[in-house]
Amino acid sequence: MNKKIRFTNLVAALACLYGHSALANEGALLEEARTLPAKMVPRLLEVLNEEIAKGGHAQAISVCREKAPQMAKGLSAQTGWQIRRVSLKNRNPLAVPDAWERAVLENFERRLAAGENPANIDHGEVVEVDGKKIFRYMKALPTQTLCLQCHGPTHQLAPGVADKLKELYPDDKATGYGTGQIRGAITAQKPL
């Protein structure tokens, strides 16, 4: 009886160990992809207005439709995270989210209802996928007001703005947003 307590008492302290070190290995996890959005958005930011300062708004559409996917290639390939930006309601087809990213980002929309600050809504967990663990994370890309030049309401679009989305993106859905709604997300993903 006594072998079979010590034994149970093991496996309760393995299994203790094990959980806390999974927790610890998650919480590291997602502050390494919490530091992802600020190796990429500052930088996006500034290439956009470098462009807008060029060529106006209609111009500065390249930055979002051509850099902002090098920018999250190059920072994947640098990282180790495989890096996309995805919207519930996208201007690139590309961008649609997967069921696991439109179910955060709906709850994003939710967060931001109940009156969370729109640059501090993120998530992040581990998720099984094809019998593999993945770690995911998403963050919140709240509407700045420089945005609203080709994201916001249509009749107030810059100059020159709708011709070109009409010309690139037939299918956008993208436009009508306020300051500080969310716009879309980074998502992130890794392998364990």
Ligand code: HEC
Given for the second form:
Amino acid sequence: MNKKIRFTNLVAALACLYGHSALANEGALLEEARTLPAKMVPRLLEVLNEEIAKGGHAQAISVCREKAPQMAKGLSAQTGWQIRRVSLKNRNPLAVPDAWERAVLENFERRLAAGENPANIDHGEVVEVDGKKIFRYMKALPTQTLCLQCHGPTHQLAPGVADKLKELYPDDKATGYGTGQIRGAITAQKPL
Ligand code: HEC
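Moving on from the form predicted on its own, please list the structure of the form predicted in complex with the named molecule.
Full assembly next; the chain just shown is listed first.
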């Protein structure tokens, strides 16, 4: 009887300890994931603005097409997080969200509709994939005026952009946006 109680207590204590450390770990991973977008987005906007000023929007398409994936790759190599961009209305045919990312993006849309500032919308959690635990994180990328030259309604796109997009992305879904919407998200994951 006594032994049984002690054993039960031990199990409870272990569960408690394990539970707390897993939670602490999850919190630390979220903190770490939240530092990632700032290591990529401001630099990307800077290069985008520079290129638009130099050669116009049609030329700046290469920044979104080549620089953004390059930066994501570089940051992945540097940090150990696997990073890419996805969207519910993707332009790059590879930027299709998987099931978890789609659910998170749909939830981002609900949070935006409920009045949350899109610049602050993100989400991270531990998920299990094929029996392995990974931490997954997503951060919304809101549209601002700058984005509409290449992602706005077709008739508002900058000169030359529509033609270039048609040529490079025949299945483009990423036009028709206004400001303050969610264009897509940065998505990052790391094995535990
Ligand atoms: C000069 C044109 C241009 C501007 C300005 C621009 N984009 Fe893009 N964007 C593109 C192109 C081209 C792609 C496809 C890139 C690729 O092939 O991976 C793209 C892709 C993306 C993607 C990846 C998902 C997808 O649909 O393929 C996101 C997210 C995105 N843009 C967000 C933004 C945001 C937010 C802004 C404004 C801050 C912005 N873009 C401004 C041209 C532009």
